[in-house]
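First comes one chain, alone, set out as structure tokens in the form predicted on its own.
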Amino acid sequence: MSPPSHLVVIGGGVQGSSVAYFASQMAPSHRPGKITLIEANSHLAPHASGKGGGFMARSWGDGTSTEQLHHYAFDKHAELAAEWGLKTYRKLPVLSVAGEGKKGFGSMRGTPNWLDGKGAGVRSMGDGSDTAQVTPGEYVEAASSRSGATVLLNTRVVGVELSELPDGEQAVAGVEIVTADGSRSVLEADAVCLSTGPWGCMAEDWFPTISSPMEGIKSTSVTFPARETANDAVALFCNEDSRFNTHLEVYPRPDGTVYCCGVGGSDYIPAAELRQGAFLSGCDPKEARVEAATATLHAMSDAYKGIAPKSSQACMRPCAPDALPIMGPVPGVAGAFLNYAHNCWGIAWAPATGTAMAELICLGETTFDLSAFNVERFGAPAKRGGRGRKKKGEAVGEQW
């Protein structure tokens, strides 16, 4: 198999600049010829891989179809840490915090210098060997920069152009392609990966052969600066708190801030949302829930009473209905790959993700078992009148 003569990688997240990175670091010979990242906002990174944890977790997949990504992405992050000189990565232990509660924290070996305020106990979950962050975008400007990736911004793709083969099947020929003045054009292509997290289902839309079905989880996730006293380097997973209706998961980072999650009160968005194109341009967070957040840290942590958050984010997990990635080829168009909906762990895949498309892209085939990730799984499609993708100049799909 020849490697692709230009390779389109649609979304500018953790996932698209993984495969656009990967690709490029294909031996000559099964190297695309040119690469094109498009991101249809001013910036890499604008959602969930811009404002996500970044945490990541080897053994955590264990005995399921994703135990190879886990285990192969974890690896690997800690090498292109090393070889790209990543600020934000480290390994760090991880507490299990039960906080709702009236007794005081640290009587456990490890209990971080921070979690000084009222609870009911700590457990470990791990003592770092296998857990580990990096603040996303660090990542995506990493890999981005170094895929060598023409990177077009404020660029919409609004639909993919097919050519016919002779043996009746199909092959990518280009994308058509939206600025942000308007203009239209085709960008001539004969290999495009959908990294469109989220916004995955619009591929129903370019190529009807496929169900797509995806959901959207919208959260609120909120950031504490930086305090006189360096954080202690433990991530906490709390229970359930019925005073805030809160679950947090709380990363310090390096840089001394710290980051929280899990603070209750997501959005469900429909598939049929997303393919209008629903928050692509952005999504707010929910000030209740910010301030939910914030009184549960306060009521754990004396040392952050008074403190408020440095900043607060909206973004949206990408969830099939089976909760697995969709990862592979389109069946019946050559040159047609999708990469999305990998839930919570997209950040902490990523290396493993990238590399596998990077190899089905370029050689054919690859080291990694995609079987459970096919979009086959998902059956055929449901009639769909009046869409599909767009060919021979007639538009008839949705933008990303």
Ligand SMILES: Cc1cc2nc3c(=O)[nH]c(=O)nc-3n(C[C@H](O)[C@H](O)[C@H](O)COP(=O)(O)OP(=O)(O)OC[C@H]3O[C@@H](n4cnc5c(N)ncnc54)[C@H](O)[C@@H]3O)c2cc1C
Contents of the next structure:
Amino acid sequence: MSPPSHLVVIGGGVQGSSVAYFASQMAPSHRPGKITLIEANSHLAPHASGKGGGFMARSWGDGTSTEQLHHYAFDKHAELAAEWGLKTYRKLPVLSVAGEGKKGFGSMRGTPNWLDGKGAGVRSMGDGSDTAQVTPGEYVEAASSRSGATVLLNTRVVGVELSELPDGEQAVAGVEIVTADGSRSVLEADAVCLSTGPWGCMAEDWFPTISSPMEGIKSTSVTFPARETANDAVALFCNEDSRFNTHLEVYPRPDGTVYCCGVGGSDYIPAAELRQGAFLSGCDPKEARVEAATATLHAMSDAYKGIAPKSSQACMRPCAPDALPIMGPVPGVAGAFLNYAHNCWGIAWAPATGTAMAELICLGETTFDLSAFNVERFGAPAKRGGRGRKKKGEAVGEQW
Ligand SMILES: Cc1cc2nc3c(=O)[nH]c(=O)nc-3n(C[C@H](O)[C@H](O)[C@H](O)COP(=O)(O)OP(=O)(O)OC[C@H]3O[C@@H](n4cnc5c(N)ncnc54)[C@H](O)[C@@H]3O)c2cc1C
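Structure of the form predicted together with the named molecule, given the form predicted on its own:
Let us now look at the entire complex, which starts with that chain.
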């Protein structure tokens, strides 16, 4: 199979930049002639790929259909971080923290010394050999700049142009774009990959043969300035704290900040709204959840008492109904590929999903088992029609 002459990747997040990068790394005979990465916003990683935690765990998918993604990507992240000189990648141990209690957290080896408030104890979830972190924005910048792709910012894809093939199938001919000044045009392309996160449900409008049910889970996250301590490079998974309705995940970062998500109060944004472009240009954090995160941290840590948040933000986790990714070709449309719904592991899996998609697009096959992620598991879209007037069970008149 010959590679595409022009591959358009839609979505400048961790997934889109990974597809562009790994496509650019194919052997010259299988490399796309040109790669264009299109992002609706004014910079790359404006959503979850710039605002997510960046935690990764090699063995946490063992025994499931995502095991291969976890394993391959964990090892590849380490390799890429060294090759690209990423400053924010590091391995780090993980603790489970029971926050509601009076006695404190004890002195188990590896407990960060800022965990000095009231609590019910800690338990090890990993010694740091198979858990790590990267600040996702740094990965995205490195992957996209090394891909050599033409990056179009402030550009929204609003449709995919299809041509008819002699055998009755269809093929990608281009993408319809709208730029910031409102002008509309068609960019010719023979392959397109949707790495559009929660907005992957738009695929249903562009490829009428598929059903692409998606939901965006919109959550607030908060960063704090880190307290100076010697052993703070430990990720914390806190139990549900019923006082504040939080379930904190705490990731101290090498840049001197502490990132907290799991602050509760998430909103579930349905596909009907996402298909209209809801939150595509951004979403605001909820102040009440910032306060809840702050109160939880203060209860766990005397060292953090009085320390106010440094920043807060909100973004969406892209979820299919079965919580698995949607990855693979669009049936019946040559050159069309889907790559979204990576839920809470989109950053961790990016080197694996990017490689798998690049292989599919450029070689026509991949060494990854993507069978559980095929969009066809959701069937064809519910047929329009059938909702009109009936006479003794027989449809009469317009059925839309
Ligand atoms: C609070 C929170 C914490 C998380 N923590 C972690 C973590 O610790 N580890 C981990 O692995 N994962 C984590 N995740 C999940 C991870 O962030 C996501 O799975 C991942 O970022 C998804 O990447 P993406 O590129 O598919 O989507 P996105 O980052 O949403 O990128 C999609 C991009 O497509 C663009 N786009 C969409 N439609 C169009 C269009 N029509 N035209 C042009 N551009 C378009 C959007 O603007 C967007 O930039 C977290 C998520 C959340 C919400």
